[in-house]
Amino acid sequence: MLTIAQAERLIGEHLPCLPIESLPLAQCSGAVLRENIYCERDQPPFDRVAMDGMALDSAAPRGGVRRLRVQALQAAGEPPLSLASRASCIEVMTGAVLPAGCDAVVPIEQVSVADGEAQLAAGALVEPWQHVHRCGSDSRQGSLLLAAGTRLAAPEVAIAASAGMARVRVSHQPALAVISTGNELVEPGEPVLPHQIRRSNVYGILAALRGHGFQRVADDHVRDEAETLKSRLRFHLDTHDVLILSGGVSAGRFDLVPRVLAELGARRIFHRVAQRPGKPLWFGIAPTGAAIFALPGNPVSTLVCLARYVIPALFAAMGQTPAQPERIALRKSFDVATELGSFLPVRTEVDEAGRAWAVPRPTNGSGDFVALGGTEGFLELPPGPGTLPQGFVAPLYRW
């Protein structure tokens, strides 16, 4: 069997890169940038007033002048005024251009105004460039603001807007099909017999995908019948970029997925990984170019494989720059019984010193999805058997 690292590498080598599209900036939240964005002009593009108050020449109060004639009002968005003399000041609003001839702003709380004159408070200190956001102090025209491969969240979208980008080139959102297999599955809300179980895995997969920003997601349920499965998979392979299946990939008589995929011409890249839970994981590429992730049907296995392999692979296919896994220490020692790599569900907590810890929340087997409630993700632990001590640091993968 492949190791976890080998499986991850093979997925990265075979998952096709998604195409590029140009979208209006307002539609790009969560998308992966596929072009560099450069600074349109110096930021700020002028000496910007950083506080409501009086703009003046700082040499005047340093020379003993504490009462100044209020010459005019400089509002944000208006062309800059010019200071008439050192004996004058100009009232300014936050965000306005600093008037020519001024090099400082005194906060309005430190000024009293009467009869057209501004009196500086006795304790008001005035230094050159105080409360002024200097031109070009954030970034210079032509400097790189955002690199291709960046996922666009609120700050990045605002940065792109500041660079004048009405549209940006981003990765095309993949069309995903989530498919469950099994005769025993019954939809929530439908009558369920004692020998049946609820169709829950798909809802967990859909929630995870949409929670990570994937919107083009369809779902389907197929019974354990070879011809029906073949027909439905053929349709989804023709109409979607990625298939995510749950169930039907182990070694039982009704685990039909690997055989049916082979009959459809899909190229198996690997089947089975040295991990617990999730050993029967299957990955391959269809003749259409669609990627196929066939996840084990036990619910813990499904969600672990989705978070560990599928979601990172989707972002990689969209061109996102890979991020190093988050790492965290075990709150208490933990016994690893298996010789396979293992995934341990955890919740996180912060102690009195501000240190983050992972608290083990082991399940009662890979079917015990109820134990995942309240967990934030899982640790990837090395093969055992052995005992990992308190403080052992491992990668954390969040749901």
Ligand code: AMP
Given for the second form:
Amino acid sequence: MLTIAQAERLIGEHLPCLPIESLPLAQCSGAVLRENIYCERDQPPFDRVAMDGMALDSAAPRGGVRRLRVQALQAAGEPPLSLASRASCIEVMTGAVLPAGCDAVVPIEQVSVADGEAQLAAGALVEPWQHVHRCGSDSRQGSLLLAAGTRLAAPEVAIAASAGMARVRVSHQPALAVISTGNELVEPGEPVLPHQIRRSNVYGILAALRGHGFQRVADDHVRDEAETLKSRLRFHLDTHDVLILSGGVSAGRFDLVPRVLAELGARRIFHRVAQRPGKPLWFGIAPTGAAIFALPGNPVSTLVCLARYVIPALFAAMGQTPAQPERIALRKSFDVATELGSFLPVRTEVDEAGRAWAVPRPTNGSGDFVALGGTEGFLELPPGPGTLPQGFVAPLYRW
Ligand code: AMP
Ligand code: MG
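In place of the form predicted on its own, output the structure of the form predicted together with the named molecule.
Zooming out: every chain and molecule, the one shown earlier first.
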């Protein structure tokens, strides 16, 4: 059976790369950039006044001149004025261009103005270039600001705007279909009989996908009937980039998903991974090119497989530069019973010294999703059996 790492590698090797689209910048939050963005102009593009105050030539106060004639006022957005003489100063606002002939700004709090003259406060020091954000000191025209593969959060969107990009090339959002299977499942809000259970997995999957910024998500449910399953899956394969199924991939008589997918011509890349929970995981590629993740139906398995494999794969398909998973130390020792790699739900806490710890929240088996309440994700633990000591560092996957 495949290890977790092998399964992950196979997914990466077979996953299609999603197409590129050009979007208005305001719609790009959370998207993965598919082009490099370069600095349009030096940043800042001019010697930028960094305080409201008086711009002057610092040689004047160095030579003992403390009272200057206020020559003019220059606000942000105005072309630069020129200082008439060393005995003058120009009142400037934060964001204004430093007037020609000036090399320093004295904050307004250190100046008293009367009768058109500015008196520098006794203690006010005036160093060359003080309170001036020098032209090009942050970045140079033509330098790389954002590399393709970057996920755009608030700072990156602002940087792209500063580079003058009205639209940017980003990855197309994948069209996702989330499909539950099982005759026992009943929608929340519908009456439920004693032998039935709530259809909870899909809601967890949808919440995770939406939380990660995926917006094109369809939701369907199919009973365990081969012909119905086949026609619904055919439809979804024709209309979506990625299918995320839950249930029907184990060894039961009504676990029809692998067989039906094979009949639809889907290529099985793997079925079953040496992991607990989530062993029956199935992954394949349809003739349409759509990727199919068939997750085991047990709710803990479903969410774990989603976070461990599907979400990272979706970002990889969008061209995101791969990142190492976060790592965190176990708060207390933990006994691993299984010979398989395992996923341990945890909540995180930060101690008085500012160190982050993972506090185990073991479940009562892969059906016990109630135990996941309040957890932030899970650790990936190496195969056992054995005892992992307090402080053992493991990768953390967030839901
Ligand atoms: P399966 O993988 O179809 O054999 O399902 C394994 C277990 O997970 C069974 O107890 C199912 O009832 C349960 N299950 C399957 N799908 C869901 C779902 N969408 N929501 C909640 N439980 C589910
Ligand atoms: Mg089932």
